[in-house]
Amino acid sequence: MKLKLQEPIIIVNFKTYLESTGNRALKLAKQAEKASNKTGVQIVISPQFVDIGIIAKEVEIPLLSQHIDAINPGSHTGHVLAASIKESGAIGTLINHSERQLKLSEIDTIIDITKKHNLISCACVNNPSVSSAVSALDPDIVSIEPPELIGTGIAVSKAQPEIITNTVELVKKINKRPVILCGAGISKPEDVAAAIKLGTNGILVASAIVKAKNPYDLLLKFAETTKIP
């Protein structure tokens, strides 16, 4: 059975930073749970591969795996499997990150394979003409993130707003199923609150929290900000 999605939502990519590596990993995932149930704000993170089964056993908020590939089982080396992603604890997976780029069809066919393995499809995109595209193979989180600002602390929903507003305006034009994220230099509070006043349904974040001197306060504030009409 898949998750429910519960808006507002807030992602916490891990990356592959030291300081979400390992038992530091772990650390912060039980952080975001701490967060989360204290604001009862859906928290959900996506560790490394390597730390996913781990981490599963010791939280309960959700997990999603950083990438799938468009594979089937069998003889692919080196490549992530849906099917083990999921046993090892993730209940879906990002798609398409600005750091690990896809081709369109590589994009449609891991979304099907989400499907048929009822896991979470958020997929990435860095424009809105692409976001309308990715929108029409019916992923369950559409996340817009500028490559550019990724990292820089200058947030999407203040730099460039107009590319959430059209975003959001494309995709709902579209298929308005998709929960509609924003990333991209995410760093403080009013960030967040912008983001969600242009139309987005919460964040996609990762350095702001993994690299913050204390993220569970962090998370904290980002998490009430959501709930901020």
Given for the second form:
Protein chains: 4
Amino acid sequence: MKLKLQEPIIIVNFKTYLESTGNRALKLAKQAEKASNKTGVQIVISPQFVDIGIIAKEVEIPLLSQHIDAINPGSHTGHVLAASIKESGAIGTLINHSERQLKLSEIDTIIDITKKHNLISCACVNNPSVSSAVSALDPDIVSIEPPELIGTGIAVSKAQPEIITNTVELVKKINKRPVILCGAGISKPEDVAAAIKLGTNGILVASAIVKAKNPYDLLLKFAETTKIP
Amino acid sequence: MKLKLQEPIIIVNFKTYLESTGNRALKLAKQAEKASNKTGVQIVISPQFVDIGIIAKEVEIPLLSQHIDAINPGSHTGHVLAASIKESGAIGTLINHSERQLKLSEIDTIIDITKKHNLISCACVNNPSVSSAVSALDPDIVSIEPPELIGTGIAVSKAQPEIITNTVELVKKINKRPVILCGAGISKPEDVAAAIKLGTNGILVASAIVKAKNPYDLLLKFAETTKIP
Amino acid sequence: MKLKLQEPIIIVNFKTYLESTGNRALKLAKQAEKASNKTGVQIVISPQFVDIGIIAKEVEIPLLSQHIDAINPGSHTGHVLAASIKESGAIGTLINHSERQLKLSEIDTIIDITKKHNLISCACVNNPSVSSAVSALDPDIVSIEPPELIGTGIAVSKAQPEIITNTVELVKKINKRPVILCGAGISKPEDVAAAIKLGTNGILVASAIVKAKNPYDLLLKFAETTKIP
Amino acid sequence: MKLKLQEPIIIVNFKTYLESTGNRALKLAKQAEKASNKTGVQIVISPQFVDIGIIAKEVEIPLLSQHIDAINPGSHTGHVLAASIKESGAIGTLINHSERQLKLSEIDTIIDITKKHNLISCACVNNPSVSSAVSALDPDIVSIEPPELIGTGIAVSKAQPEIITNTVELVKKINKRPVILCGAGISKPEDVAAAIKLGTNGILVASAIVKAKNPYDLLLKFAETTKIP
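Please supply the coordinates for the form predicted in complex with another copy of the chain, as a counterpart to the form predicted alone shown previously.
First the chain shown before, then all remaining chains and molecules of the complex.
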């Protein structure tokens, strides 16, 4: 059975930073687990493909792959198979991250594949109109990240709140099921608070945590902030 | 220091077959190791990204990734970082497999990256003229695989020997350093023998081994065949 | 002002057949114009980029480009600019044809660009769920073409009518505005009749017309068939 | 028979600037023709696909397409067919421009296609090692353009002369046939002079000419400069 994620959700995208590769990825994963245990808030990590198997053996918080390909088992050298990330311990995958954008028909196929494998699908979108399109494909999670803010430290939830409110409205109009997250520039607890107030169910965060001096401390603060009513 | 591969070389490409995913990948890796130990022939395996770490811990034969991306560490969600496959235990990577073809400038960048990380680069090509182009970029290995024969059981070394002899000639004219392998349709020991006779230093094989009833037995035969003078 | 297309609509996609290149493209365009004039049915042609300008000078039926890129004017060597196809005489463009699939965010950007340039957008989709996703982006036309039937002579409207009825239903649920066409395998007047009966507003056709012995005659029959109530 | 280009060569890449679209493209083409006639220097223009046919009817200087696809005639909606650009009046094509990069096997296929159609192939490369790789595929022209300088006004021939001399050396070592051009940042006559002195046979230029107040005057100066021994 597919793991049900408890909201609010904080997803930490490890990307391909050196700070979140190999042993350092494992160490970061354990800090995320500790922060999740301490606060009771659902923290999900998304490490690099290569690190999924080792990390999944060592932590109990959920893991998402950063991508899977729109393929069935077969002759697809260099691609990422749903069955492989599942057997390694991932419970789902990011899809269409702005740094790994996909053709529309691939997104459709991948969401179908996740359903067949009982994997959680987190479809990433760059703007509200794309969020409404992707909602028609019925992913479990829609995460809005304006690419121009990624890595800037300028939080979408503070700088462009209307992007989030529009996304929430457009997604709900088409499909009430997806959990809605936001990302891009989230770096302070107040950015998290703003995201929750605007109607999201959590955040997708990367460099702020991965490159933090003390990722555990910052995750604690982020997690506590999500609880504020 | 970069592991020096001893010729002849048999590379087993696990692709994304279910028979070579997760636990079954590990089992296959162990059979390859056993065949290598028994024959003294260099057998190299190329499992899926997700399986590299676990397999590298359990076997002593060399592992290649099936692909890496032309990236440096940073914001590249869903991509494959050289440092990550290296830390997991791979000693190199396939590049530009016909199922994962790359832009010319990416191949150039990736070969540079492998040199910086002391990783072995195995550049795959679809025909002799492309083999000569890629040789100018100085990969460690050039592997010729006419895509129309992949998975057919019709061996390039039997059906189109001139493709191999042309490749050997064109590569040597431009760069004497690369080891030359051939693949596509290799399914019987006699295909291996033909490849060696035509001047290659070994083979790249996938479905014939991965989907064999007894991969160990077939690898034994392939390995023994490579020794025939 | 954007040309308003009158329904039913027959779009003839010239693809990159030799039979619809250069002078032969112009000849075919004139036959389409003649069939349109004779029947009063809206026939739209979609020639290759290079042929748009010459054909637009010689015929009065509407022209669509086969693709435009998600770009603004600038440094984009080898790409197709909305302003260039418009100035040459096209009144719109196909988007995301199954032979020229696009990333979701590109489809979104291109539809925006067509709106800014008063160009007609015809978004092509491969299945009903993708048709619903694309409808959220508000194209003028949605054309459903299951890629596995393209060029087969097996008409989607006869072989898989449920694909069309599902598409019509899903599109309408999300956006009542788009005109709905269907394609793939349309080769006989009865295929056209079936498409209309299933609730579409016309068809997208390619090889059946382009490679017909007498394209004018077949277009006449197709056009007459669309009028049957 | 393929038009033989007389060296030195100035190629003006129209890219997708508004200043070089439609009527303005035609006007610019005529200025290029006038400058070529006045100086006797070979000026070649590379307009957008859509504009090739109209311009080729109006000027007598050679035209290159900005790109063609690695396809044969057939079902390739939205692609660019060699036969179509040839019938429209182009005598060749740019290949693999840094803004339209291609897979290695595509470059190989496209150069083959140009040979079959007696079209001139101008392969663009981003650095010296890629120039040597592409030379093995035997294009008629190799044009080196470091992408980081494109559009900067900082000329490669002044800022990084070693890139050009390395390219000339590496190309010649592999294939003596290709004409060698350089581009990126060329904006003043002295940049042209530097390029010629470094051993190239001419230049590839875009924004400096397209966006010049008086493209004719600047082309005159560029052309005269190429004559300096």
